[in-house]
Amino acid sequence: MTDFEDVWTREAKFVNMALNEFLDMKIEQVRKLSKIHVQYYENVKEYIMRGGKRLRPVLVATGYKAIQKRLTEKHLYRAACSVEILHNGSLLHDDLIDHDETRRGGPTVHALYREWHKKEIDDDEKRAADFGMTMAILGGDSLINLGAQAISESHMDPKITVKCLKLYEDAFQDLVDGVLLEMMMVYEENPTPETYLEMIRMKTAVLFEKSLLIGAAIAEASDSQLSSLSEFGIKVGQAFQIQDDILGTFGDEEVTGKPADGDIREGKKTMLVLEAYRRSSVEQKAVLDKLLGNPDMSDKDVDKVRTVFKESGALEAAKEKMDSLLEQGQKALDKANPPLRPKSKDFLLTLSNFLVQRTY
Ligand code: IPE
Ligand code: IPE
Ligand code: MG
């Protein structure tokens, strides 16, 4: 194993650990209420511990130990526990306003729960999809509450809680206003590269940003510290976001484990859209215009649109934006003033590398 895989196998058994405990104690919790409230956390806790790279909550333990070589805050993974369940609250209701049916190569909440009411209930369709949809808001809206409560009873201490605290807010709302540009972007129909980069930085971007900035709030960092972690995290966050886009489009369904389809069908506005109708000749261009947000179109069909992608340059043209972002972000790295520790700042770099070549 490299050094590097060797870190974040450790970094995420850590948070894993974390996760575990932490759900486990509000299972426990939720005991006295019913049976079925303590079946429900279980699937919650299932969805939650099923996969996922645990970027962010590695993020934070990378951002305290950027500047503290010691490990003196004890309830580190605990807090870092709070940005990840975020981001899981997040995709129960970002897979329901996608209508995504597979999330880390199982059912997303609002399916499993739509399937199950029509097993146990009725075979009412309808019916069985508004239940779906309130148990998948319901459980986001526990997630992004349980986040919190995941710093508020770290134990550490008061006024580092406060900090954390407000960086777990800022990150959930541009999140919010993210995604509310997004869905107006559908219907936007030249929007401009800026304006999808300003989305994607507020949707994803500052979420890796915050859990750098929680880390390095913690370890008590310098102004000069926080800046630079802060460039590293957005620009970074947004290379990842257009490798998300590519893979939304061109990955592999069995290694993602979720739709390559779902955002041509959505009429999502990617960065491949965006770069293809820059590029592509009037038949190409008529090509999007027919079928980009068609929810109904065939496989054929999808596979056209990819055609364009492909043969307008539009691929290629994202990955040169991606590269250029992540080149940025890597250089902001050296802005630290004190400098950042050298084996926490190899790892940064390492893991933007990563976070572009993924196919998963
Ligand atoms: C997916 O994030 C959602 C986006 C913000 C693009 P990840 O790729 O980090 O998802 P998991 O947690 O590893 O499944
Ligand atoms: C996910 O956006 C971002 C948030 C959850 C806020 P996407 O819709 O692009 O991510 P995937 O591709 O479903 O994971
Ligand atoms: Mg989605």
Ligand code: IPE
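Note that the structure is a prediction, hence the values are computed from the model and not measured. Positions refer to the first chain, counted from 1. In this text, rigid core is short for the largest set of C-alphas that superpose within 1.5 Å between two forms. First, how it differs from the form predicted on its own.
- The rigid-core alignment places the CA of Lys32 less than 2 Å apart between these two forms.
- The rigid-core alignment places the CA of Ile144 less than 2 Å apart between these two forms.
- Once both forms are fitted on their rigid core, the CA atom of Arg265 lies 2 Å or more apart between these two forms.
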The other form holds:
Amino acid sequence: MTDFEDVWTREAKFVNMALNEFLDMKIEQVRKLSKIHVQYYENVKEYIMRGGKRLRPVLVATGYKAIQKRLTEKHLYRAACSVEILHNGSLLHDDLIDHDETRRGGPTVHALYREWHKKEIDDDEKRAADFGMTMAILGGDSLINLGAQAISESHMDPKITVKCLKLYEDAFQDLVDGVLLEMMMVYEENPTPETYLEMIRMKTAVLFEKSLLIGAAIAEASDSQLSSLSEFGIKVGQAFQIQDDILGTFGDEEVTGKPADGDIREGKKTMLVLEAYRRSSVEQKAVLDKLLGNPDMSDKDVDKVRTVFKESGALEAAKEKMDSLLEQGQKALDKANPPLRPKSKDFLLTLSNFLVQRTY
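Having seen the form predicted together with this ligand, can you show the form predicted on its own?
Shown next is a single chain and nothing more.
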């Protein structure tokens, strides 16, 4: 195992310990209410704890350690849990929006409670589906609030707590605005790559950025250090999402665990699509107009769209943009004054390469 893997494994272990402790504390607090409340919070905890690499809270810890030599903040990892809880709250709502039945090998919350309603209350499909939807909305809302509580109950200096809560609020606002922009882009005739980059800044990169900034704020970083980490988080987060788009169309399904035709059948406005429309011939545009967004297209038709992405230069353009963003993000770390601590900086550089070069 490399030093990089050792650090990630160690930090993720500390995060999981803090998550368990915090969520168990919340379960105990509701025991006085009812068994249903206990079961609800146990289900929410299971949803969070069933998987995930804990990337975002690891970034909080790394943001702190990039500034401070010694770990003097007793509840750093509880505060770090905030972004993991927020991330899972957004996933829980995404599951509902996308009508997904599973997440990380287990049922989504709306599916879980739909089936519970059928078994325990009555088996009417519509009432059960409505109940599952309601519980999923509540579940996401609960997690978003619990994320804020993880910061306010970390017993930090009040001034630092306020800074961290502001960063958390800004992250949540950007997440909502990013999803809204993504939904509206589907109906725009010619959205630009610039609009797309702004959308993924808010929807994806913001949690990379704000995770680093929360950790750095706890360590009382300088404005220069905060700016450096902010730029790194945004640029690397955007590069990460472009790679995700590429894997969503050209990835190996056995490796990614996701279908490689979903984005095409859905007609999702990815960087590949936007660049293809910019670069395609009249004939190639006709193929895209006819096929993109058709859920019933054949596998042969899916391959036709992939061919347009390749032959128009869209795939190469997306890769070039991704590599450029990665390079800009990595160079941003050199701008910090005082300089970031070398070990943490090296970890961030290795992490960014891993995130953008991954195959899953």
